[in-house]
Structures are given as structure tokens and as C-alpha cells.
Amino acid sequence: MGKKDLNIFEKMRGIYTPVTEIRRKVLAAVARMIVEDQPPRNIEYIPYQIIDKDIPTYRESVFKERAIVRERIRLAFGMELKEFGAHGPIHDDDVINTITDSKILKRPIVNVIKAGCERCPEHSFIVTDLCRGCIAHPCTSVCPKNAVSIQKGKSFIDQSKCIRCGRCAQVCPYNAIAYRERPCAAACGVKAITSDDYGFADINYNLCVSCGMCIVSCPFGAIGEKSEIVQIITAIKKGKRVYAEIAPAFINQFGPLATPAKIHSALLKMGFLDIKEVALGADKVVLKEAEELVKLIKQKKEPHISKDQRNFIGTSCCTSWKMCADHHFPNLAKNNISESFAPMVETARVIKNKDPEGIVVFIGPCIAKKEECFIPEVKSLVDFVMTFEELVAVFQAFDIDPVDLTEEESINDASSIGRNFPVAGGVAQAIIQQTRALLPESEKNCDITHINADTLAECLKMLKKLKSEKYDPKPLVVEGMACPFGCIGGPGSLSSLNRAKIAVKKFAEEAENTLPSEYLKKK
């Protein structure tokens, strides 16, 4: 038997593909243009720098390749895409207006570049060349709609009759019947991706929660997100007081030799005034949600508490998970998911309390954080969001290699359990550990039941079971993560999932404090 098949989320992660190369080249070229104070008209040269051959490499024509790159450049500047028929010079008033230290980002964050979409077939079963035209042909016998027949000695599936039950694939002795589906749609746990009238991928923004899984699952690179690197670099170059808050998933994202201390040095060299661990905000969230759980445990012991009271503590750190719960199970979410803000917000609050005029940049693996910044209270605290992938491009533009820098100062803001937030299950365990520390001695060993899910499809299944009360015993802590393996599987991450998981655990063990209460209560 071979190894277990990879799921859609793992198939291209941690692999440097041509899609990855083009995406990063565009980001680096745009960042370099701003760093070097190049005139806005130079934006027109970038497609020719990225696609520098006169013959096509990836598509049927070099002109189409450059057209797609042009759309990627627009996203990198934070601009809107131009649909078919609207293509023209990239250098226009929109470009001039993006070179600012003010926030310009508008919804939607995640966008389909239709010029790059190959109109992949939607989910269906097809007969492959493995078919031997066997005498038994059980595929025809089990089909409830007579969609499978023998034509020219081989099995054939009539797609107009097929109901996609998959019985034919199950019984084929040669595994000759394959299931195919559009990768972006397969990765979308909330079923927000459909097809437009022409067969191109289309996003239903009433369902989309900006998790970005479609971006890293499309093998044609036809989906991208808007960036804020132009505005971040502009703010730094203007001498603004710009602070970085870096998510705990940053460990090993820039290679094993780029230690936390070297990343700290690289960010300072880039022009950030100071750097904070977002794990500090995670600690604040853990302490608040642990206090909520202590209260809930006490309430559970009082029989007079009405049924409409909170049944569990739902974690609130993952933007896409919370948006998903709010949309699909509004009452369940409203009554049970914690009202505490995400670690990104709590860390930004610490920075803004010290420097109200400072500009805060969140750096992490998450695209949904850009969506979260449209919430007024969040917008007042977090000015810009940058992914790890975008940061690599900016490092290149500034000609900074973290590995070459000296370890002048390390990052040391948070506890062990706060640093373990980005791994699936880490948030629930952190809340439970902190809760036990807050409970009276006689109750520290009480049973604190918990459940967790990662990927939105699994989160929805978990929420459905919660609403139907199918968990026995009922959980007291519920953790949801939109990305596979947790935040370390975010679309803006660089490392392979397993390596990132190991690295985060090791970094967490190096923290001076185990629990948030060990140092936050003292402050």
C-alpha cells in the first residue's frame, strides 16, 4: 500500500511552483518600484520583466501571460481588477492614488483573474485511459440512471444523465473512473465558488469569508488577493512611526536559518520602529476566554440557569471561522462565540496605547485579517496587513536577507501557550490550561470537554452537530480554524505544514512563561 493521498489543501503547499514564482516576482517588482522611488509610469515595464521571453512559456500566447501579470500588478498595488474588454495601461490615476501611506483597500479582498482562469470542469466522474473494456463492466450495472454505457469497447459516462453518485468508480476493478472537480471550488469550505455564464470561476461574496484557500489551490494562479505592500513601504519611506506585529506562525516561514532574532533584525533594518509578538495578544485573549470559561463552569453547576444561556466558549481568534459561524449559524455564534477580539487586535491595542499616532502593520499567514480590518474598532487599531509571502517580496526589494544579519535582539513577548496558537487545537488547549490555573484547587481536575476543527468544511460539520446537540458529552470549549493544520496552513504562509508545526512547538517551548497569568496578572 502506498502513502495516504494528500488532500486538496496539502497538494501544492511548501512546493515552489511556477505559479508561486510569478506571484512572488510580481510582488517583489512592485515593492522594488516603491523602494527605489521609480516613477509611476515604470509600472508598464513590469509585465515585460516578469514575462521576458518572446514565446509563451505557460499559456497559449505571451500576450495572455502578460495580461494576467498586469492584473496581478493591479492587485499588488491594492487596486481593482479590470475585466475583459477593459484592459488598458496600468499606469493611470488609480496607480498614483495608491502610492500613499493611507489605507486604500476596498472589498473584495479575494479576486478571480478571469484572463487566467482555464474554466476547469466542475465536479464529475469521467472514464480514463485505464479502462480495459472488461467483460464484466460492473460500472454499467450499478448506475441508477443508466448513464454508463459501453461505446467502442470502453465505458462511457453520459454527463447529462450522471447524478455523480460515484457507484461506477467504486466498483471498477481497474480504478479507471476518476472523480474530477475544480481545485478552487474543492478548497472552498463554504461553497462560495461557482461558474459564471462563460464557465469562469466566480465568487459569491455573500458566502465568501476571505480565507484564501482557493488562492493557493488554483494550479493556474487565477485567483489572487489585494495587497497593501505599496502603502506600507510608502509609510516607512516617509519616516512614519511604523510598528510590526508578527503572528506566532512566523517560525520557520523564512527558512530554518532565519531565527526569530534575525527576523527581528530584518524588520528593524527595513524601517519598523519596533516589533511585537502577536502571541502577546493571544495571551490576552486566552486569559479573557479562560475567565469566561471559569464563569461558565460555575453556571453549569447551578440548575436554575435558563436554557438560553451560553452553552460553550467558542474561540474568536480566526476571522474566517467566526464569519462562517455568524453566517450559517447566527444564533449559535451570537450566544456562544467569545466577544474577545483576535490576538492581532489585542496586540495592536498594546502598541496604540503607547503610541496613538503609530502605524500598526500585522504580519502573518492570514488573508482574512485584511477583511477583519473593515470592522470599525479593528480599523482604528490595525492600519495594514501583510502576509509572510508579501514580506519576503519586500525583503527582496530592500535587499535584506535575514540569514545574513546578526542576532542583536530576540522576540520575547509571550507565553508558551500563546505561541502555540497557530497550530490546530492549540487555542482550545491554551484556554483549558489557563482555566485550570484559575479554578480553585478543589476544581482544578474537573472535566473540561472540548472539540476543535480545522478547514471550513469541517468547521461547518462541527457547528451542525453542535446545533443538533449530537456531542456527548457536550463540549465546554469549541475551537474553529479555517485553514488546514491551523494558522500555519494559512494562504500567506511559506513553509510546508509539517515543518511549520514542529517549528512552532519548539519556539513555544522556549518561552519564559508557560501561562499568560504568570506575567499578565502581575502587570
Given for the second form:
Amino acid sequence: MGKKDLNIFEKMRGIYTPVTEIRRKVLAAVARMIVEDQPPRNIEYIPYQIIDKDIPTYRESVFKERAIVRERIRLAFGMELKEFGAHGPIHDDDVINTITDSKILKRPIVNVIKAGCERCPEHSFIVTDLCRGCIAHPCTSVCPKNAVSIQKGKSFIDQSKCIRCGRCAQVCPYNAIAYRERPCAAACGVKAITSDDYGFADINYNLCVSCGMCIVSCPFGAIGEKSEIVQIITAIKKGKRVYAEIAPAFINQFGPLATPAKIHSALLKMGFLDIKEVALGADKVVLKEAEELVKLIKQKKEPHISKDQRNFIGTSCCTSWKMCADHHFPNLAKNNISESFAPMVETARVIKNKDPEGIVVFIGPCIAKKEECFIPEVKSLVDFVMTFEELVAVFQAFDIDPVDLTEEESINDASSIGRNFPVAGGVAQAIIQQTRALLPESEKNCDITHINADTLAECLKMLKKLKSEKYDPKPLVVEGMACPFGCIGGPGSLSSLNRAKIAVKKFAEEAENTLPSEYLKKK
Amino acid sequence: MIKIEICCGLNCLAHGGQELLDILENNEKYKKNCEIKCVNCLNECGDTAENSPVIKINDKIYKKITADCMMNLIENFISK
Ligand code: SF4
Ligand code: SF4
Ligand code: FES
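If the one shown is the form predicted alone, what is the structure of the form predicted in complex with its partner chain?
Next comes the full complex, and the chain you just saw is listed first.
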């Protein structure tokens, strides 16, 4: 028997592939160019550094390979892609404009590099050569649309009739009928990926919530996200007061030897003035949401039924989940999902309160946070976003290896509850624990039911069930996370899930306080 | 006991070193026969990480090693 089926984005996770290699090399080369103050025209050399062979390695020709690298470089600079037909040199006025310390990023964040897209066939059932043309041929008998017939001694599926129910595949004694799907479209939980007129993958930006799952699932590396590393490095090099806030998933992302204290030292050495744990913002969010829950529990005791009454506390820390809920279930979301901003925003507020002129850089596993920064209130607090993967490239460019540094001071900005955020289920648990602490003694042990979902597809299922009130008992806390297994499964992360999970737990245990209320009061 | 040192320096981290570590740590046979150690940059990665990932098996350096290559080497050492 085979192994259990994996979700599309779990398939390549934790496997180092040439797609990963190219993505990271491009980022490092771009970062190096800025760190070393090379002239903008040097951008033209990067494709030749990355694709340095004379014969093709990955595609049909080196020219195409370089053309795709060019597009990746544009994304790494934060520029727009150049679509087919608009191909010109990558080094144009855009490049000069990107070398600045102000924000240049424009929507959309997630882009299909059409030149790299191999137009994978859309989902369909196909007969493979395992078919032995058996006498029983049950496949022909079970198809509700009569789409399967025997032709030239083998099973044949008429795709124009097929409704993809999968019945034929289910009954084939040889498992000869296979389901094939487009990796990018299969990864997209909100079904935002379709085909354009030529069959290239195309993102419907009305639906896309910038979760980034298609980026890590395309086996041809044809989808990429815009990056802000150029502007971040420029700001640091110009001597601006730049602050970093690092998401709780950072533990173990830079290898087992890069302890939190060493990462702290490395960021300082790079030129950040100060580093805050985003878990601090998480603490604040938990406290707020716990207070909302206490109110809700009180309310529930005196039920005067009004229509848009609040039924549960929906978590608000995952941008993609919130966007997806807002879009597909606007009323449900409006009444129930917490108004509080993501921990990223709360942490930035702390920094900006101290230094209103400071530049705040969020570092995390998340691509959707780049999208969140388009919200006006967030925009004024968080200046730039960079993923862990991008940070590694920037470290490489600065020639700073956290592992080589001495541990000066460790980070100590949060309670263990805030630090537990990045693992699926962690937010719901955090709110419940904090709520129990806030409730009066007599109610401490009351039932607080909760549900949680990770991946957007599961989140949507959960929302649907919530809307039709299928849950019994009705949940009081509802947690949604767009990434599989929570933030530690984010598209910008590097560590294997298992090691990340263990490390996050350990780091949380090291916090001096358990509850956000304790830690925040102490401050 | 086979001595394996996996480079956990920055360049190798970015280019597949951690994934090699995962393979070793998830394989009972390797865990039984090898002494696995995470080490700082072995100074073999090169300026643009062109040689990463780097590992050391019984004090011999292997550059730009792939997962299947590493497993072959270890199997060879084990059967010796
Ligand atoms: S998986 Fe990649 S190559 Fe295939 S259709 Fe999607 S974007 Fe194109
Ligand atoms: S929602 Fe996520 S998976 Fe879907 S297109 Fe947008 S970034 Fe890609
Ligand atoms: S980082 Fe591995 S040899 Fe330098």
C-alpha cells in the first residue's frame, strides 16, 4: 500500500529543489547588489550569474531560463512584471526608482511569471498506461455520463462529457485512472487561479488573498511574490532609524545553531536599532480578544435574541483568513471576527509610540502581511515586510552569519501564550487560557468550546458550517489560519515543520510569564 | 560509528543543508550508525554559496552534495 495522500502544498515542503535554489539565489544576488552599492545597470548581470551554463539545465533553452530569472529579479526589486510582448531590458528607469527607502510596492503581491508557466493541464481524470484493457472494464459501466469507452483495446475518457466525479478511478482494479490537477490551482483554497486565453495560469485578484500557497506549490517556480528587500537595505544603508519586529515563528528558522539571542545579535549587526518580538503584539491581541470573550460569555447568559448578535469570537491575526471570511461571509465576519488588528500591527504601534519617525520592518513567514500593509491604518505603522527566506538572503549579502556571533542579549518581549501563536490551534488556546484567568472565580471552569481550521479550503468549510449552524455545541472561539499547520507552515519559512513545532514550544516555555495579562502588567 | 557533520552555517542553511539534516534525523538506520553533529560554517561554501550544501563524513569534506549522494555515501560506509 502506498503512503497517505498529501495536500498539494505538503508535497514539496521540506524538500530542497532547484526551484528553491533559484529563488534564493536571485534574492541573495539582488540583496548583494544593493549592499555593495553596485550601479543599477549591474542588474543585467544577475541572470548570467544565476544561469551560468551554456546549455540548458531546467528548460528548453538558456535564454528562456534567463528570461524567467529576469522576471524574478524584477519581483525581488519590488517592480511590476513585464508581460509578454513588453520585454525590454530589466534595467530601466524602474530600477533606479526602486533604490529608495520609501515604499514602492503596489498590488498585486503574488504574480504569475507567464514566461515560466508551463500551462499545466487543468484538473482531469486520465487513463494511464497501467490500463490493461481488461475484460471486465468496470470503468465503462459506472460512469454516470457515459464518458468512458474502450477504444483500441484500452479505456478512453471523453473529456467533453467527463464531470470529474472519479467513479471510474475508484473501480479500476489496476488503479489505471489517475487524477491530475494543476498544482497552483489545487493549492489555492479560494479558487482564485484560472487560465487566461492562452492557457497560462491567471490569478483573479478579486478572490486572491495573497496567502502565497501557489508560490510554493508550482513545480516550475512560475509564481512569485514582490519583495521589499531593496528598500529595506537602502533604508539601513542610509542610516535611517530602522526597527525590526520578528514573528513568533522565527525560532529554528535559521537552523538549530542560530539561537534567538544570536539572531538578535545578527539583526543588530545588520543595522537595526532595536528588535521586538511580534509575540508582544500577540499578547495584546489575546488580551483584547479575551476581554471580548468575557463580555460574550456574560451576554450569552441573558439572551435577548437580536439578529446580528455576536455568536463567537473569530480570531483576527491571520490576514488571509480574515480577508477570505470578509469576502465570502461578510455578515458572519462582520459580527463575529474580532476588530483587533494583527499582532504585527500592535507591535509596530509600540515601536512607533517610542519613535514616530522610525521605520518598522516586519519579519515573518507570511506573504499576506505585505497585502495587509495596504490598509491605511496599517500602512502608517508598518513600513516594510520581509519573509524569513528574504532575511536569509539579506544576511548573506551583508555577510553576517548569526551562528558565528556571540549571544549578547536574548529577546524577552512576551509571555509564553504569545509565543505559542504560530502553531495551528495556538491562538484559540491562548484566548481561552487568558479568558479563564479573567473570569470571576465561580465561572473559571465554565465550558469554552472552540474550533479551528488551517488552510483556506478548510477555513471556508468551517465558515460554511458556522453559517448554517451545524456545530453542536456552538463554538465560542473560532480560529482560522490560512497556512497549513499555522504560521510555521507559511510560504516564507525555511524550517521543517516538526523541528519548528518543537522549537516554538520550547521557546514559549522559556518565557517568564505564562499569561499576557501578567506580562503586560509587569511592563 | 560514522561521523557526520552537517554544516548549519548560513549559506548551507539557505541551500539544502537543513533538509539533509532532516533526512538523517528521520532515518532510524542512519541514527543508529552515525554520530550526527550540527556545525558552524565549514568555510567551504564559497562567496555565493556555490558549493553549498557542505557536509563532512569521517572528516572528509563533500561539497554541493545532494540527498541521494549523501545516502549512497553513508550506505557505503555502513556496509564497510
Ligand atoms: S503549476 Fe505552475 S506551471 Fe503549472 S499552470 Fe500553475 S503556474 Fe503554470
Ligand atoms: S489566494 Fe493564495 S493560493 Fe490563491 S492565488 Fe492568491 S496567493 Fe495564490
Ligand atoms: S555555510 Fe556551510 S560551509 Fe559555509
